[in-house]
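One chain comes next, on its own, written as structure tokens: the form predicted on its own.
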Amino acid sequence: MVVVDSEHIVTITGISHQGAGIARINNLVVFVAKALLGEVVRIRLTEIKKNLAKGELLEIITPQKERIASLCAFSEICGGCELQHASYSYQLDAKRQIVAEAFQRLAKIDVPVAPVIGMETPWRYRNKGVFHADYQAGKVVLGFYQQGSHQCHSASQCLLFSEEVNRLVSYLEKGLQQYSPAHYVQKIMIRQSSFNGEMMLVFVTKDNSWRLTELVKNIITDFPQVISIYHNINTNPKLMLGKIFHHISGREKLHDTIGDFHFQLSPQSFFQVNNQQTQRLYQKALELAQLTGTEQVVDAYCGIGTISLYLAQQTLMVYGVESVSQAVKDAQQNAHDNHIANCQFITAKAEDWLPKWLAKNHHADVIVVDPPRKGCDSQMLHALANSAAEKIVYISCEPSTLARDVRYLQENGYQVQCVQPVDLFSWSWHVETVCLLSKLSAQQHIEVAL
């Protein structure tokens, strides 16, 4: 009988967009976390909604040959890594399939998806983490929540961060226990430069007052590589960081690199968490754009100008558009520091700015978009479709919204030429994708529509 708490033996026949195994019981689609494609497993149904259900993995009857023992002691309970029970090659294949299925299901196109560009050593790659502070029986734990719960587990041994960051997390757990009032610190953000190992700390509190003077003195003495410390006030628990930052100690910015380019990072700067793979992602975007040195390029959602600087190497002019004014200031400084003169950065919402700019008889040969996870809104998609740009290079961290937006662009005069996933988030189900679309001629558009 198919009811909640009933047990079933099922075969995993698919992979969900979040990396879970998919099985079927009659017409019921069941998602099973930690189950791998091809495995026969015993599950307990924990939730049933119409034709969808969730199952808890109880026993692996026939394991997949790609199943491995996790190197992390907390992988079964921490919400950070969902795929440490699978080999790295399985993960890359699964992420390729996730992207391909998103295009088939949401874009209604069966487009070839290139093999995922992976890492040689997929460990200790993260340059930033936001660690939740949990106060447990007089002790402080800095780490990540167990998936679907409020149970926090220490990240002091996390294999995605450097050993030095692990050591600092452990040090801060003890320091908060000694010097911080209970529940004063809500989170701590740590950035580490892959270029020189220097670190930035941001203490996040609800309280406007600063209460960690003694702890900061000790940090500066014991961790000289911590060269920047901030206090952030955040009264909204749904946000990682608030809008108010107070500089407490050291330099105001952290210095890091992607390839040959140098960047100065503010605490609120958006910067991809994996430097090595970001370089490969941007290099692929540059390759797909096929720039000759004569083009005008628009980089929408440009952030601190990371992609813009890459594009500027091979084009006439890049217009970077970003709604966050501090990010635009950082982008301008980064262009100056890297001796890039053919970039202009504009503070505006890309979806507002692009139609107005085009209406003034400006023309973009190539438009690069790297929107947030929710993808492009309807106004931006309309502007892209009416831009007459020869190429659109779409960089996405969410396959489902990428596929949705590509479908609109295909219905409005563009055609997918290449879909290339890149693994920036090893051991999780997240995947970055760069997609090239080219403008169809009027006749080609008619033929495709027919």
Ligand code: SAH
Given for the second form:
Amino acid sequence: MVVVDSEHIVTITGISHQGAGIARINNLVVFVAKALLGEVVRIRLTEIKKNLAKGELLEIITPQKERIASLCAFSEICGGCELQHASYSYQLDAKRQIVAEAFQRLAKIDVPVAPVIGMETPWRYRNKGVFHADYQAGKVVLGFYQQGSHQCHSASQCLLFSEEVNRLVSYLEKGLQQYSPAHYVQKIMIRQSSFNGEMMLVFVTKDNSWRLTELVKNIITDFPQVISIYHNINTNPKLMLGKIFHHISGREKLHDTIGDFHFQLSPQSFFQVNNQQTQRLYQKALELAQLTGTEQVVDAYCGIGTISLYLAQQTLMVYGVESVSQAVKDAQQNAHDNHIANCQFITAKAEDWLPKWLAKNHHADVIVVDPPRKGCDSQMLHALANSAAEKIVYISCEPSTLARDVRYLQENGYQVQCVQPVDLFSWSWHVETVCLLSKLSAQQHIEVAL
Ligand code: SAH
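How about the form predicted in complex with the named molecule, since we already have the form predicted on its own?
Full assembly next; the chain just shown is listed first.
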């Protein structure tokens, strides 16, 4: 009987977009976390909803040859990474498949997906972490939620961060125990520069009063690499960080690099978490844009102007559009510091600004978009389709919304030319993709529609 709690032996025949194994029991599609493609496994059904179900992995009867013993001693309990039990090459293949499936299944677009650009050493790559503070029987743990629970697992040995960050986490756990009144600190964000190892700390609390002066004094003495400390007030537990930041100590910004460019980061700035792979991603975006030095380029969702500066090296003018005003100020400063004069940054919602700018008879030869997870808003897609830009370079961290938006653009005068995933988040199922679309001539558009 196929009911909750029943046990089954199944073969994993697919990979879900979140990296879980997919099996079928008659018409029921079952997602099995931590099961790999091709494995025969014994599972227990934990949840059934219509024709979808979740299964708990009980036993691996026939393991995949790509199954590995994780280097991380806590991979079984920590909810931070989903693919610690799979070899790196399996992960890269799985991510390519996740992107290809999004295009085929969701967008009905049959396009070759290039092999994922991976890392040589996929460890200790993260330059930022937000660690939850969990108060367990008088002990403070800073880290990530355990699988399916609200208990935290300490990140003091997490292999995605540098050893200095691991040491700082362990130090802060002890420090909070000593100096933080019960449950005062909710989270701590740590940013580390891959350029010089310096770190920025942000203590996140619910209320406005600052109660960690003693702890901060000691951190500065014991960790000279911590050059900046902030206090963030967050009253909404669903959000990672609140809107209010108070500068507590040290410098206001952290200095980091991507390739040859230098960036000053505020605590709230968006900055990709993996510097080495971000450089490869931006390099690929630049290559796909095929700039000759004469183009007008729009960089929509530009953050602190990282991609804009890359593009500006090879073109006439770049217009960066970003909705967060502090990020735009940082972008302007970054362009100045890198001696780049052919960039202009605008604070606006991309979907509001682009149609207005185009209506004033401006023309973009290339438009780069790098929206958040939810993809481009319909007004933005409409503006892109009517932009007459020869090329659109779409960078995305969510294959399903990328495929959805590319489908719209394909139906409205553009054709996808290249889909290139890049691995910025090794050991998790997340994948970044850069995609090139080019404008079809009116004749080509008619032929495609037929
Ligand atoms: N291209 C940058 C940032 C990408 S993250 C980089 O590679 O670092 C997405 C950015 O889009 C964030 O900075 C976010 O603040 C911004 N954003 C979100 N919604 C937006 C909108 N509607 N219009 C413009 N920018 C937006």
